[in-house]
Each structure stands twice: as C-alpha cells, then as structure tokens.
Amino acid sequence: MTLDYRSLLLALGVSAACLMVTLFGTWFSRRSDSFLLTLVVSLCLIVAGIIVYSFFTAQSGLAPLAIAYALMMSGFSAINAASVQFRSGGSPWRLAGMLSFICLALGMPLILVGLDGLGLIIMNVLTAILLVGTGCQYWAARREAPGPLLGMVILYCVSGFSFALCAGVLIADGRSSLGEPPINWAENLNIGICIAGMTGIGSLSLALHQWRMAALHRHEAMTDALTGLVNRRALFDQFGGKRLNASTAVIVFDIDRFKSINDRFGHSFGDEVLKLFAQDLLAEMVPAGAVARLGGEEFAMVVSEVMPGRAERIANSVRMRFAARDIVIDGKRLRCTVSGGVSVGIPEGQPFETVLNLADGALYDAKDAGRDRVEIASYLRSIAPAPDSRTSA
C-alpha cells in the first residue's frame, strides 16, 4: 500500500510539473496574463513540497514533514493569490506572503513539537479553505469567461472538499501524534482528485488565457489606440444597422486648423490635443450615447434619448469647454477650437449612415461659416437622400 501511495504521489508530482512547464510556456509567449506566472510559482512550490513529502512517506521524521508543510502551504497560498490577481489585477505577492505566514503560524509549531497528526489536520483544513476561496474568486469573475471559469470553480471546490475529507478522517482517528504518514482511502481519493483536477484546471487556465487574448484582440480592433475611444469600425458595428428616430442625434466634430497645429508644434503636441478633446467628449457624453474617433481629427458622438435641442446644447457645451482649455505641453501654450455638425433622426426612423452623413454636411457648413461653431442639418436636408460627397467610409 505504501508503494501504491508513493506511486500516486509521484504521478501527482509529474502532473504538477508538466502543468507548470505548460503554463510557463504560455505566459512566456505573451506576458499580459501575469496570473499564469503566479500559478507557475505556486506549482513549483507544490512540486517541491510533494517531493519532500515523499521522503516523509519513506522514512517518516518531522523534518521532511515540516519542510513539505511549509512548501505546500506557500504553494496553495500563491494559488489563492493568483485568483485574486486574476479578478483584481493587483500584485499577488503581498497576499501570498500574508496567507503563507498565517498558515505556517497555525500548523508549523504543532509539527515541530511532535503533534504531526494535528499539524496534518490543520494543513488539510487550511488547504481546503484556500482552494474553496480560490473557487469563489473565479466565481466572482465568471462574467468575463463563463465556461472556463465555471469549470475552474467546480474543480477547485471539489479539490478543496477532498482535502476536507482527509482532515475528517484524521479527526475521526483521534490521534494527535502519528509518527508516520497517514495512508487511508481519503488520502488516495485526494491524490486522484488532485491529479484529475490539476489536469482540468490546467486545460481551463489555458482556455481562459486564449479567451482573454481573443477579447484583447477584439478590444484592440475596436478601440482607437491614441484616445481610448471606440473607432469607426466599432461605431458602425454598434449603430450601422439601426434606424435613428427623432430622439437620437449624431454630432460630428472636427478640430479647427489641426494640420497647422501639427506643422507648428509637432505631431506629439497634436496627439496631446486629440487626447484632451477626447476627454471633453467623454465629459459631455450622455449615459445612452457613444463617442468615437472617426479618424484624424474627426470625432462623432451619438446622443440617444434626448429632447429636441438637447443635442445642439451638448455640441456647444463641448465646443466651449474645448475652446476654454489653456493647453500647455512642454512649455508650449495653445488654445484650440472645434467645429461641429448636428443631425437628428426622423420620427419614422432614418438609417444611421444617413444621419451621420447629414451631420458631416452640417460640420462642413460650420467650417465654411468661419469655424468654432455648431451647425444643425436642416429639416429639408434630413428628409433628403444622403449626399454622395463627404460620405463616411
């Protein structure tokens, strides 16, 4: 039975080591998911703990048990910290250190004074709490990737339950000092569950990483890298197939004489001007609206669920807020203005592209009228076919 138990321990160690290498390779190929590196560190500690514990099963002794206890509790603490890191994005090491210290303080003195039975009960109980707590962290973040995260929650909780069973068997045995490794049905079941759970958790962690990478690529494809606003593609994906009624307006803005700003102050200064204007747009955005950078110095705002005249007031508020900015970058001072064009849908609905084109036409009217102003597309224009010129692509 001892040989079988040690064989199970060996299989668990090999499984954990293979998972560690796989996760490290995944993290190393693209290092945006740093929680994978935390998992690698935790698995390294657990593998080392399993190796040391195997010496305890071979020849007993408190020293190997104490070292194995320290390594494995530190590893499980890091696993819990990795789940918190996944959910919150913060650094895991302070939490991992604090959890490790608590676990060592609770169990290590018992092992060192010869109460290894109580020490093993504490180890199993604390591991169960850490694993179930890890599952709870992933459950709290389940909206990000429901499939992989739900699977991880189940596997972590089942693994935690298997450690609780081991503690229960030791409690039922009633011995505070063992002098030898506990070998029973609960221990064998625990190792089997951990081998299967580790394989499943590893696969789901990789799936979660791929899910995050795909979401990141989608976000990058839909976001303007300079301003952080959605781009033209995202705006058309959201509104392109819709018909806008009389409570929805489109406002198109263009920063006045932007080319001369770039020529005079440089493109880095121009980029800062674009960022500042994006901030002004976001400050005026209504809850049901959207703001996008169409390209260059041209921006669009979709204003939903507004009363007549509200869109014009919003556009003028943006214009005046931006004109009042005293822009100072690298000691260079500048004031900029912006022109805007507003178009509103019609009661029976009008394609988004048509309303956008009409707002674009009103913008050019504002430019022709002297800039630093907002023009509204007339009712006659709003019921006419969309102009072919200045069509947004």
Contents of the next structure:
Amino acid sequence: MTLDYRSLLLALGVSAACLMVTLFGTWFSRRSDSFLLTLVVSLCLIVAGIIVYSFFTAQSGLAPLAIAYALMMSGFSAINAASVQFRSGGSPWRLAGMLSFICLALGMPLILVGLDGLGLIIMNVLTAILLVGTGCQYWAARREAPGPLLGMVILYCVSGFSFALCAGVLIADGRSSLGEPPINWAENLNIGICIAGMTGIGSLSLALHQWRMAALHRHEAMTDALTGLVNRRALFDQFGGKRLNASTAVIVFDIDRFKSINDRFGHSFGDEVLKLFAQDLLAEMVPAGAVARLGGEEFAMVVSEVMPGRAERIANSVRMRFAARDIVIDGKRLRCTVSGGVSVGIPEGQPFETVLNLADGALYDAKDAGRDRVEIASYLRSIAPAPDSRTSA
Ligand code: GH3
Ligand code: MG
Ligand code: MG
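Now the other one: the form predicted in complex with ligand GH3, given that the block above is the form predicted on its own.
So here's everything in the complex, that chain up top.
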C-alpha cells in the first residue's frame, strides 16, 4: 500500500515537472503572459515539496515534513497569486510571499513541536482554501475565455475539495501526533485527483494562453499602432453595411499641409503631431461614437445619438482645439490646422459607406475653400452628385 502511494507520488512529481517544462517553454517563446512564469515557479516549489514529502513517506521524521510543508505551501500560495495576476495584472510576488508567510505561521510551529497530525490538518485545510480561492479568481475572469476558465474553476475546486477530504479524515482520526505519514482512502483519492487535475490545469493554462494571444492579435489587427485609435478595418467592421439615420453623422478630418510638416521637421515629428491630434479627437468624442485613423493623416469620427447640428459643432471644436495647440516637440514649435467634412444620415437610413463618401467630399470642399474649416455635405449630393452643390459651415 505504501509502495502504491509512493508510486502515485512519483507520478504526481513527474507530471508536475513535465508541466513545468511545458509552461516554461510556452512563456519563453513569447514573454507576455507572465502568469505562466508564476505557475512555473509554483510548480518548481511543489515538485521540490513532493520530492521531500516522498522522503517523509519513506522514513518519517519531522524535518522532511517541515521542509515539504514550507515548499508546498509556498507553491500553492504562488498558484493562488498567479490567478490574481491573471485576473488583474501586476506583480504576484508580494501576494505569494504574504500567503506563504501566513501558511508557514499557522502550520510550521505545530509540526516543529511534534504535532504533525495537527500540522497536516492545517496543511490540507490551507491548501483547500488556496485552491478554491484560485478557482474563484478564474471564475471572476471567466468572461475572457469561458471554456478554458470554467474548466480550470472545476479542476481547482475539485482538487481543493480532495484536500478538504484529507483534512476531514485526519480530524475524524483525532490524533494530533501521527509520527508517520497518513495513508488512507482520502490521501489516495487526493493524489489521483491531483495527477488528473494537474494535467488538466496544465493543458487548460496553455489553451488560455493561446486564447489570450489570439485576442491580442485580433486587437492588434484592429488598432492603429501609432495613435492607439481603431483603424479603418475596425471602423468598417463596426459600421460597414449599417444604415445611419438622421441622429448619426460621420466626420472626416485631414491635417492641413501635413507633408510640409514632415519635410520641415522630420517624419518622427509628424508622428507626434498625429498622436496629438488623436488626443484632441478623443477629447471631443461623444459617448455613443467611434474615432478611427483611416490612414496617413486622415481620421474619421462617427457620432451617434446626437441632435441636429451637434456633429458640426463637434467637428469645429476638434478643429479649434487642434489649431489652438502650441505644438512643441524637441524644442521645435509649430501650429497646425485641420480640415473637416461632416455628413449626417437621413431619417429613412443611409448606408455608412455613402455617408462616409459624402463626408469625404465635404472635406475636399473644405480644402478647396482654403483649409482650417469644416464643411457640411449636401444631402442633395447623395441623390445626384453635383460638383457645385457646396454648403459652407
Ligand atoms: P493637404 O492640406 O492637402 O491635406 O496637404 P497634405 O500635405 O496634408 O496632404 P498629402 O496627402 O499630400 O500629404 C500627406 C502626407 O502624410 C504624405 C505622407 O508622407 C504623410 N504621412 C502618411 N502617413 C504618415 C505617418 O504615419 N507618419 C508621418 N509622419 N507622415 C505620414
Ligand atoms: Mg493633409
Ligand atoms: Mg490626406
């Protein structure tokens, strides 16, 4: 029976070690998800704890139990901290250190004075709490990747429950000093669940990482790297094919004589100007709206749920805010202007693409009229395009 238990312990140690290597490899290939690294450190501590615990099962003694206790409780604390790190970011080490300290303070003195039975009860109870707590963290984050996260919640809670069972059997046994490792049905069940749970949690952690990477790539594909605004593709994903009614407008902006800014001050100066303009757009954005960089120095704003005339006022606010900016970069100073074109949907609805094209036409009217101004698209042009149906702002 003892041999069986030790074989299971060995299997647990080997599966934990393999998992540790896999997680480390995954983290190393793209060092973004640092909760994986925290899991690697946790597993490292747990594997070391399992090895020392197997010495304890072979020849008893308080020293190996105390060391195994310290290693395993630190490992489980780090697993819990990894889940907090996954959910809310930040460094996990402070929390891991704090939890480890509490666990050591609660159980270690009992083991050291020979109350190993009580120490093991505390160890099992604390592990159950840490694992169920870990499950709760993933539960709270379940929206991000429902499949893998719900799987992880179940596995952590079932593993936690199996530690609680071990504690229950030891409590029922009623001995505060054992003098030997506990071997009973709950311990065997616990180790079996841990082997299965460890493998499952490992593969789900990898799935979670892949899920995050895919979401990150999707986000990158939709975001303009320079300004952080959504890009043309994302704007069309959101509004393409939709019909805009009279309370929705599209405003298109184009920075005036931007090429000459690049020529006079350099491309990186131009980049900074683009970022500043993006800030001005965001500052004027309405709650139900979107701001995108269409490309180059062209931007679009969709304003929804607004009263007539509001879009034009917003466009002019952006224009004036930008014109009033004293742009100073690396000691170089300039003022810069922008032109805008506004087009509003119609009561019976008009395709987004049409409204955008009309706004674009109005923008070129603004350029023709001398720049640093906003022009409104004529509704008549959407029915019969006419080159001289221009309406001034
Ligand atoms: P207009 O007033 O008629 O709009 O004149 P413009 O010079 O702004 O227009 P034009 O389209 O000739 O120039 C746009 C310039 O924007 C050309 C291109 O080099 C520059 N540009 C496009 N993308 C970027 C970018 O990401 N960064 C920088 N710095 N410049 C860019
Ligand atoms: Mg321009
Ligand atoms: Mg342009």
